[in-house]
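Take a look at this single chain, the form predicted on its own, given in structure tokens.
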Amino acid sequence: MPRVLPEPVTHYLLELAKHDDPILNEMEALATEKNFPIVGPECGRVLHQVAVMTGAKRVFEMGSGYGYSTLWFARAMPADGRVFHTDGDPANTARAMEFLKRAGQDSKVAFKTGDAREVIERTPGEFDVIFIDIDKHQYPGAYELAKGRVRVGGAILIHNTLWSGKIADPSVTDKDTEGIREYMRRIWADKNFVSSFLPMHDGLGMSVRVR
């Protein structure tokens, strides 16, 4: 994933964000030899302590690839917390499944396969924390469907909010990129929820709802 911030800052923040952890290293290393799209350690530190602040007992992923998220949720959640790992390639379901357990988080993981969109619907119940990345185009749809199911005082985070700088560039009006603006517009006018943007990695958004 392309960095947008300058060179030295970009380094800075990795270097902020390494880690000794044998199993994110592994999930890590899969990514850059299968340019597989991850959030990175500058993202899954956010995500951990979103989750601790909140004292999440139950996030929901829409989109959780191969775990890597996951697994910075589940470390960062109770014995009886549950982390909702959604994702429509039942090859990353499987190897998400395998990380997990090598990690002894495996227990706190319900793995979905299917669309996102669908899980949550049929999912009952409100969340502590809801994390959005799936196909940029649908993130409108997303918000609509995460919008009333996150608690009061819960978040939503979103995932690629800079979208490799196209965000900001008016020339580029893709569905994709269109679709991550759309998502902005909507929930920052939501006055149930208090938005902001980190400029890290990709970008991520974090909206807490507040009424």
Ligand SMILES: C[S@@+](CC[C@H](N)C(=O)[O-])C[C@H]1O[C@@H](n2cnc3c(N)ncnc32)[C@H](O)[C@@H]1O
Second form
Amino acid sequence: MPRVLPEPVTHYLLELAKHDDPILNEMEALATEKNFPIVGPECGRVLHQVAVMTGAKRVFEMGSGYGYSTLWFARAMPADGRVFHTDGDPANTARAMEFLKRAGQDSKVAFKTGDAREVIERTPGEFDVIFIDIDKHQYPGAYELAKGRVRVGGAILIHNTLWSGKIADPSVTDKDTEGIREYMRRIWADKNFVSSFLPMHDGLGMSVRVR
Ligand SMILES: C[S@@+](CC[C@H](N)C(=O)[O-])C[C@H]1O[C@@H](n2cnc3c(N)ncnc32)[C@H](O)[C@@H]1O
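Switching from the form predicted on its own: structure of the form predicted in complex with the ligand?
Now the full complex is given, and it begins with the chain already shown.
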């Protein structure tokens, strides 16, 4: 995953974000080996922080891969908290189950294989945090599904707001880049949310529901 901040700044941030969690370290090594797009430790910390700040007990992830972002959330949750892990690929779910079990956090996770957009529709109740990291052309649809499902004071987070910088290049008009742009237009115009984004890693969008 290309990082958009200048290399020395990224290096500084990564040094700050170093941790001694052996399972997260293993998952980071696997991402490097397989070139799998995890959020990385800088954004992982933010996910963890937002869960703490909102006192989250229910987190819904759309696009969890093999559970790296899930583990950052799960570690922030109380014993009776739930992170809904969703991924379309059963191999990712199986790997996530194994990692979360070895981390001693699997009792806080509901593992769901399938299209996250369908899973959220059939999962009742409100969420404290919804994290969107599915295919990028699906982001506007994910916004429509998520906006009424997060409680007031809760947050919707999205990964890849910068999309390797393509987001700011008007000559790039592929469906994934357009999907992220359209998501941002919709949620930034939505008076029920206050939105911002952090330019670390590949960009992390953050919207707090205010009404
Ligand atoms: C960027 S990766 C997720 C990384 C994960 N959030 C992390 O940081 O560890 C995106 C994942 O979403 C899954 N995916 C894409 N579209 C999906 C959809 N509509 N429903 C469920 N999973 C989806 C892919 O299989 C892939 O594993």
